[in-house]
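One chain comes next, on its own, written as structure tokens: the form predicted alone.
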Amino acid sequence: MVNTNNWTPFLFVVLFLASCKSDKNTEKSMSQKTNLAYYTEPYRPQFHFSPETMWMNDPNGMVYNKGVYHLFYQYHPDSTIWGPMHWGHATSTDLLHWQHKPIALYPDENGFIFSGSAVLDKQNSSGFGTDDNPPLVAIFTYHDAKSKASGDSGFETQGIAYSLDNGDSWTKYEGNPVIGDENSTDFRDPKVFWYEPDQKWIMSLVAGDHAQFHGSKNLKDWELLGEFGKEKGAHGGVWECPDLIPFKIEGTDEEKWVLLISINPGAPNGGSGTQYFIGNFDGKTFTTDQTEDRWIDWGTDNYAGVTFSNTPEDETIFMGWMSNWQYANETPTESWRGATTLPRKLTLERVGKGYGLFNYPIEKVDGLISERSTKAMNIAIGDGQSISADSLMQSEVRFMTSSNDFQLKFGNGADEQLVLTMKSDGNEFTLDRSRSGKTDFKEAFGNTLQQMPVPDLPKGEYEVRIFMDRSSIEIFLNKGQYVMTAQVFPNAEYNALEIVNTSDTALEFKEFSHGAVKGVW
């Protein structure tokens, strides 16, 4: 429907976006077929990973082997709030459709099982497997809650475990822990990769307010090589979940390294967030001349993300935890709590005279768009005009524009709105969920306008792509140059999308399309 107030002589297109309600029947049949009752639960993600029941937070130990992607994650099997951590486990052949597996790692006498990583030890450097059957090796943090409660430091150490049946079962190393530091607190989250120039394993981990790099020939015996970050980056809270990744600049042979560091609190819109640094790594330490803080995602709900190891064609695939420690334990779900972002491909690209880390949904996500209720069309809106159209929570919206002054308002009959605003004044994109639905479960959830500076967007056309699931929205500008992820909990499904021109010139969206996204369960 077109609002004809303040009509100006310009082309208007009336959009009648077909409702995604047809997917209800699909959901019902899938739920009956698989006997998974959570298809009907309020706010249950339909095309994002979430645990069958109970609590999850950080994705960790993500590795590919023999055609299977393994997603391990922080899991509390006895509650929907954080508690003694285990490694939950799920597998996939496409990073979209997941099969839940038994718990992989349980707490033991050394402590809870905190975050870490997993690698394929192709050389069998650890001796855990054979040349014909190299092991998967998990590297994780032990958290000794009793030691911490007594006031001791050194309550976090690093342990390893191995699997000879592609992740179905795990054996912990009898020599655990393999790294400890009696003087450190918040000493955790080892991320390991093979460094070919020195023929050794490199481990990145964090020690409070900075990162450390350790080296090993066999995954058992480690030495400290270097440190980074005491005087670099954001320091509003504890550093967590490091990930050191080499990149070829898109379209060139130039190589740079990127270090991901999650921080809580201290993110630009409050609470938890993930910063990144672009620089160089010499096998011992990481250096950068970066002076500004950079964030992989400016929304409040993408934290502790890391990348998969041993991926086909060396693609760099990232997934994060879709929540924030400001309110993670209070979000309004009942039998489960926690989900991951869409899997995203990371690329390092030239932006002006510098570089930018882009993150964008993997190509296989395109296959989930079950139907497009509008064919790609051009929409023109004059001064003061708006377009309203049917929409639903499980959808994708996509268009090209050169405008930097517009609003997208997702609304429902309960007078709730999720408002996205692009403003040329200040080169800023904002997300306002203060009236989006349930927000009063925690003050920090609804009382902050989420702001994202976008100074380097192209001067011409750029893409806007939005994915909305039952309790989340992910926004990608210019193929992932700027990204925002946020949870939302409306009391009724959003069923209207209003596009508002906030400038005094004509607004045009090219190749505008809307489609239903198929559920993956």
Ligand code: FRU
The other form holds:
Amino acid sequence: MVNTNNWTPFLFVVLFLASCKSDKNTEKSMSQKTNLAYYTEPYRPQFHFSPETMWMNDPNGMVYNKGVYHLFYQYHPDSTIWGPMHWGHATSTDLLHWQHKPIALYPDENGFIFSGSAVLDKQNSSGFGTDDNPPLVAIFTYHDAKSKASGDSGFETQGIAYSLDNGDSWTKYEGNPVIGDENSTDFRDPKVFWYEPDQKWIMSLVAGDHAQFHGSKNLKDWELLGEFGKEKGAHGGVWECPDLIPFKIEGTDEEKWVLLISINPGAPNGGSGTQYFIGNFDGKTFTTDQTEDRWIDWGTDNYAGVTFSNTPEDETIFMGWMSNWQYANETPTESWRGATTLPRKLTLERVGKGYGLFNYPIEKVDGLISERSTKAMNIAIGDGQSISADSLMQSEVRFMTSSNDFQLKFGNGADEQLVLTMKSDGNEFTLDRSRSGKTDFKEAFGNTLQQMPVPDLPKGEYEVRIFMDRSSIEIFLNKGQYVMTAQVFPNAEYNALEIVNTSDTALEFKEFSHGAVKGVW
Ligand code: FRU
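For comparison with the form predicted alone, would you give the structure of this protein in the form predicted together with beta-D-fructofuranose (FRU)?
All chains and molecules follow, beginning with the one already shown.
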């Protein structure tokens, strides 16, 4: 056996020399340590995207190319609060495991880089690439903060940039900006797609209280084609982040168009939210006979969501920003702030005589869930059942039921509770986070009972599926027909789920399961 004592002086010298290494190396190991720390911060999402450090808001420029999904996002590299916007960048091959990339777009003399989209210019219509190497083109808003501060209008314009190396480096077009409007104030968030019938690019853009549609053959020269919405939908705040998407109604060949519009404030449960319209697009403008307001998600924390461009098999995949401008800058995280929702597949489905836009986690999310063992659960009138686990903070809960009267209470030893209630009286589902943990960082966070009307839920059995990821909960009823997303900041991990029968019959849950969801970082 080696006598380790003999090694002591030698080890001492090695350790001493190691400690004298250059600052650069020390910095490197420091930053590696910092990187490791983000896996363990109490509120850090484990199976959602969040930036390595600092502030993020809207997802931007989501596009698929050569096996890679690109996520760009509104990013402030110098602070955990909103500021001069850049486009942060991350890539993934499965939409779940992300790799952080260097910042893609920096502010320049035209302004900060606000939200926008990216497309693969397959035919090299822009001339930025070649036929053999078609460019990725980003289309974004320039926000000139100085011009805004001096009281001018016209401070938001649209710019473009291109990449010839699948998103690794970007060159801004020297002819920027490509669209301006001297009279407008909120004029932003271009979302572009290729419109096959007219062989041209269509851009949806918002201008204060309405959407505009612009057309272009080359992504550089644009003309205004149509406008929509001054008299339609919710108008409690400014319109933001439009997305115009064609759908085949599930199971048919019938085509309909959906226009997503984020609005802030004016969402049904306060602050920021995303409404949608179902209608038609004729190459110039969007029309709808919809009279009611519709929301893609009724929770407080799914905003500015749009869909990926150029996805395999034309799947429509959506991601939103899991926050709300009412308190986004104050949430109690430390080295980072902001995350995306799970990637969700959008489908347009027949519901009664009309249609509904469903959003539900992409199938690949199933691969993160540890084996489910399902059981039937019967709870007598006036009774409850409690399930305890080491932690429910990184979990999926799923069951089938035909009941419309029950409560689910996520709780911890600190006497905190997040309460979900399904009530047949009033046909609604509610989320109460008033006693869920930290709420006092901003009054608006805890003081509203979040309500979701569920009038068209199937009369028979339907699925309830819930994901909790450290500081968020996503609830999907009937495979995405009704959805709620909310942030939550408990002081101790939720480790008990109480199921309460609030009906006057026995409560039956079929195939009940709860299990851990694997981390992706
Ligand atoms: C939406 C939004 C966009 C804007 C961006 C600025 O959350 O306000 O309209 O482009 O954020 O960061």
